[in-house]
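Single chain ahead, written as structure tokens, the form predicted on its own.
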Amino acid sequence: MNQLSPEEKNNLPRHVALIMDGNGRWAKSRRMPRLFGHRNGVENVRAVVNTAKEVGVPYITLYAFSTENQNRPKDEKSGLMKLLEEFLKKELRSMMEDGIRLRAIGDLSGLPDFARRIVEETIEQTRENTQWNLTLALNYGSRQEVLRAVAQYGQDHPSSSHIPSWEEFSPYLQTSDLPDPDLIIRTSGEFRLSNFLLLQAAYAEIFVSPLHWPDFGRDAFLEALSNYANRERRFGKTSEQIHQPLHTS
């Protein structure tokens, strides 16, 4: 798919979150080590972010490293963290030129010092950028995020028996300065959220691609956006309510 129609461009998601799955299987199919797949997956991040800028999607969130990924072999984890450092060092100039602000969600204290440091430095250096937004979920788990948010809410309201509204509680989540995702894309054909943005994804559309992440380039991303643009989002209403004509006096 080379481009979106004008109608589709008028109905794009504001925030797309991606579960980048399949690097290891992609490498295995080529009889290469898993880290080869991760490296190619990192290279593919550029294609997706550039396409988002091209069509006008201002918020991208990437599930880069989950809390469960801490159970992977030490050499793979170390390689992933080095790739993260390499990526941020290479991309800083482009991020500054293009006005991309970097954020991170997750427990950064669980990253190696060198990886945590480069993430924090890049966040600080891009803090004033406002045109585009890239968020990396690093050592992230949605259940863990929610439990921390509940604990913090309880500390701030120790004597209250009031059940908070979503508007009262959501500021305690790490995504408090981001819009909820409109579209979640998962690659590699797996139909699950894997502990990713579970509360924030309450009304997100979900698109599953059979492609492994290193193969999920510009055309595949445009296909997912086109699919989203042609869906009807009802948020609990009926189709008739959504399309009810306005009455004018």
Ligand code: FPP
Contents of the next structure:
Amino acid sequence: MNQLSPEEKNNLPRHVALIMDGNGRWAKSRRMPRLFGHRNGVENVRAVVNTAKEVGVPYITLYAFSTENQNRPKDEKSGLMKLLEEFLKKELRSMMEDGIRLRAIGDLSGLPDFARRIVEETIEQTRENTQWNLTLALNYGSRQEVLRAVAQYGQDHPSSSHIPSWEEFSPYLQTSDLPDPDLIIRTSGEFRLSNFLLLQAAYAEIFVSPLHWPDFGRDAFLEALSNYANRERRFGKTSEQIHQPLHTS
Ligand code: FPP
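Could the form predicted together with this ligand be shown next, to go alongside the form predicted on its own?
Every chain and every other molecule in the complex is listed next, the one we just looked at coming first.
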């Protein structure tokens, strides 16, 4: 697929979150080291971000490094961090030209200093950009995010036994200034969320691609968007309720 229909373009997700899986398997099938897969994975980040801009998806969130990824071999972790640094250094100029604001979710204090610094600097430098939004989940785990939010909420409401509404609680999550993801894409044929945006995904549509992340390019992304555009999102209602105008009296 290399183009969306006009109807599909009218029904695009506002926020797409991607679980970029399969870099290791992609490299292995080429008898190459895992980092070769990650390097090609970064190239693909560019392809997906460009496609999002081309069709008009304003929010993209990428699961770049999970808390569980901390258990990977040292060399792989440091290689990933260097790729992250390289990516941010290279992309700063086009982020400024294109109006892309960078955000990060996750515990940045668990990143090596050089990586944390470049992430924080890029966030600061792109803070005023408003056109597009790229969020990197780095040393991120949804359970950890929720537990931190609960602790913070408790500190701010020490004597309250009232159960907060979602509107009261969600500002404590790190995604507080992002809309909930409408579509979560996972590559490499795995049907799991792997501790990614568990609460924010409450009503997200999920798309699993059999392709490994480095192969998930523009056409595959458009196919996922087209699939989303043709789904009916009911948010717990019936199909009839979605299609009938509300009676007002
Ligand atoms: C999953 O593949 C991928 C990762 C754990 C890292 C994803 C990171 C990047 C694409 C690079 C850094 C990102 C940016 C935004 C610069 P895997 O290693 O789990 O693959 P496997 O399951 O086949 O082993």
